[in-house]
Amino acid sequence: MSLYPFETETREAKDLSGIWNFRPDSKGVGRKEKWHLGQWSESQMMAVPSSYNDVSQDVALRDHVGDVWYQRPVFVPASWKGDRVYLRVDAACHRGTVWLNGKEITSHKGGYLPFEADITESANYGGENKLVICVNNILDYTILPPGEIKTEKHAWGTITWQDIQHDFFNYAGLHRPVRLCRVPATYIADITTVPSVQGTTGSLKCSIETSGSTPHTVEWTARDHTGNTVATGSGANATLKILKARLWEPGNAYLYTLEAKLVSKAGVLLDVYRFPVGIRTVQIKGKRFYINGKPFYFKGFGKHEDASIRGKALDHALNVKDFNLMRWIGANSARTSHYPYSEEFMQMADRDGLVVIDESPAVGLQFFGKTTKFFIPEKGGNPELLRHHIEVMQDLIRRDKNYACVVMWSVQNEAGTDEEGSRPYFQAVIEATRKADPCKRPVTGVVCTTPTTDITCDLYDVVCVNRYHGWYWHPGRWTMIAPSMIAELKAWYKNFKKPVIITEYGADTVEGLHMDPPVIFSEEYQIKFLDCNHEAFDACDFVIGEHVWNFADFATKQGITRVNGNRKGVFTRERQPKSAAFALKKRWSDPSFDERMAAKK
């Protein structure tokens, strides 16, 4: 995986988004029949990016399990010959294999991070190339999120389906763009920045990885928003000092432009790469979380990449709407529940000043007290899953390490962290995560266990808890919410002595359903539920954040507990506010709110 494909005077990127030829492989014969050759007698239209599940009227496609195939012609300019040319797939959910002109060029496991293939030697320059991508949506116990193919035999026949262990629909397909990219033969492969602040001086410790045989030097330049140069440096490793630096602040982002150049010994420009970068610090001291030395209180949401028709596809208009809604409601942060979001989302968060807890797709790693298939090799655990989990965290950090918005990594959501073997498993993941991050951000994982049964929380820097008093526990009994929550939160802090964020709390709510006195599923109950939880959070000086579940209603697998998906959104799936949105806006937009949270003692 290389740098995000920004174009410069030495780099080009062709976005291959649009309508592709598409074939679902319902009988699983595509590989045997060599569909990768792209000689298809029949196909249907499919948008890229999109989830394929909701774009047709075919129930079989919505619930398809197995391979689907995408195909389109790609023109590689003759002028690109002699440079490095590669294909970049931003997300193929959950496994992807790529062929060019009938030759397999790469494969990838994991649905939410980009991968690429060098086609410098295999491309047909100045002519058409046949690009074929096979995407497989099967989840098993070697991939994140995990799942299981189940089969039932009956007298009248056999049925098979994909069982998932997470509460969101298993959308599949090419969810993000596919790009054809060109970089010089000697090029910048990666850049790492580590920001720091000393008084009024901001520093960027910069390092670079290059590839290619041409001898070169490295030149660094940092520019402000007007284009003025504020710092320069040279060498593969350099520290740029910016006097009177403007810091990246939550809700008030400031981004510099960092430029790296490779210059030959003869003074010829070989490659140049530019990207926005913010300067800020993150620290945990005692009961507080600090950004730039100021106490920070997380207020915002768990979200989903989810929309009608599009599924989990990248949608720029939807992202802009979501950011506008978060700013309108007074949110300052979000968690990428429960997988890495698109790089475009991260870039918008950097630009808008939205603080992000960046989460891996490790959701559903639990069996609710049963002998786990995940954590204990001698009891059926899978070492391959642990290797994959570590690789995912390393790839996530490689992709997102330079974003100022990212202040913490989350290695999992609601795993069985009270089960035997979970501690050594997550200790290995956490250690690998800390080692991979050059900026040494805090590391957490989101738990749904209890303060007395969890055996991993001491490994984290912050305890993140999902809790639903008044919904899954004692539904409708809102008078029990505050005292129950206060008692539990105090137990979490007593046992682990770490700051606490409530990363999920919410109540399913049907928009337009009004009842007084408040009854579950009504808009009035959602408000009451939130108010009672806030009473508990405000009473605990070690609570450093509240993330409502969820930002907006979202699709789930079918089930009798889900009426047209999960309805815990403060906004509808169409992004219209429920009554609770106005109540949250009043709380979070109060000018004194952040001061009161920062002043907790």
Second form
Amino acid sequence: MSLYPFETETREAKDLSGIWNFRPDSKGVGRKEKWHLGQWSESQMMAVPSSYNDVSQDVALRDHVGDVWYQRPVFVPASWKGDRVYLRVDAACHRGTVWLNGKEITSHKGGYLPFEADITESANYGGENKLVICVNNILDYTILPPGEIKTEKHAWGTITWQDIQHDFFNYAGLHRPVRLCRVPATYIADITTVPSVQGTTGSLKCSIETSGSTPHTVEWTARDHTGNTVATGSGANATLKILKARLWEPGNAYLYTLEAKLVSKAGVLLDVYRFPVGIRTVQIKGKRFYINGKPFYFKGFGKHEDASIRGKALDHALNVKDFNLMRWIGANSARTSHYPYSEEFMQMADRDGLVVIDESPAVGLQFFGKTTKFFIPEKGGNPELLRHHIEVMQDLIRRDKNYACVVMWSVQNEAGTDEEGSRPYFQAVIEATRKADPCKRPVTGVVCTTPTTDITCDLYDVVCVNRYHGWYWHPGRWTMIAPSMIAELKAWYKNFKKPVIITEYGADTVEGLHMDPPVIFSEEYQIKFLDCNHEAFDACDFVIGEHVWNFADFATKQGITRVNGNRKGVFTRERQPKSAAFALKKRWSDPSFDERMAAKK
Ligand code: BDP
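Moving on from the form predicted on its own, kindly provide the form predicted in complex with ligand BDP as a structure.
Below: every chain and molecule of the assembly, starting with the one above.
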């Protein structure tokens, strides 16, 4: 995977978003019948990007399990010959295989990270190319998130379905853009920046990976928002020093533009890449989390990439609305629960000053103690899944390492971290994560175990806990929330001596349902539930953050505990506020809130 395809004077990217030809492969015959040759006599329309599930009137497509096929013609300009040409697929959920002109050019496992195929040699320049992508949505025990295909035999027939252990609908398809890209034959393959601050000087340690045979030198320039050069450097590794640097701050982001140029020995520009970069520091000391040396209290949400009709697809209008709502309500942070979000989301967070806990798609690695397919101790865990998990963390860090908004990696959500074998498994994942990040950000994983049963939390820098007193435990009994929460939080701190973020607390709420005294599912209960939790958080000086579950209502699989999806949103799925939104806004927007949280005793 190379850099995000920003265009420059040496680079081009054609966004292939639009209506593609589409065929669900309900009988699983596509490969045998060579659908990859792209000679289709019939097909449906499909939007890219989109999940395919909710755009159809066909229940079989909504609940489809297996392959679906996408196809479209692609024009590769003749002028691109001699350069490096590649296809970039930003997200094929959950496995993608790509053919160009009938030849397989790449395949990829994992639905939330980009992958590429070099087509320099195979493209038909100055003419049409047949692009075919097969996307498979099957989840098994070798992929994140894991799942299982279940089969039940009855006298009247056999039924098969996809079982999942996570609480969001298994949307599938080409969820993010597909692009045709051109870079020069000798090009910038990757850039790594490590920011630091010394007094009023900001430093960016920059390094570059290049590819291609033309000998070259590297020139670096950092510019401010007016285009003024603030620092320069040269060589594959350089440290740029910006005097009187403006720092990237939560809610008050400042981004410089970093430019890297490859110049030939004869002084000819070979390649140039520019991207926005923020300077900030992150540190944990004792009970506090510091950004730029100031104590930071996380207030915000666990989110989802989810909306009606397009499912999990990238939607710029929706993202802008979400960022506006987060600012409106006074949130300063979010977790990309439960998978890496689009690069465009990360760029918006960088620009808007939203602090991000960047999470892997490792959700649902637990069996509630029944059996374990993940951590089988005597066999050293599930080696294939562990290998994939480590690769996903490495790819995620390669993709997101330069974003100032990312202040912590989350390696998992609610795994069975009280199960034997989970410790060596996560030890390996955490170690690989720390090794992969040039910026050495803190690492966490989100737990739902108890302070006495968890066997992994000492491996993390921050204890992140999902907790539902007054909802899953003693539903409706809100008077119990504050005392039981305080007792539990104190036990987490006593046992692990790390700052604590409550990464999930929330109550399903049907907008328009009113009950006083408060009763579960009513808007009044959601407010009461949040208030009681806040009373507990405010009483614990080691609590450094609160992320309400969830920002907005979202789709789940069908089940008797879900009435039209998960309704714990503070906003509806259409992004309208429930009453709790106003209560939260009052708490988080109070001018003294951040100071009070930082000074908690
Ligand atoms: C937690 C999960 C989250 C669920 C939430 C809930 O982390 O994905 O949506 O509970 O049940 O267990 O609302």
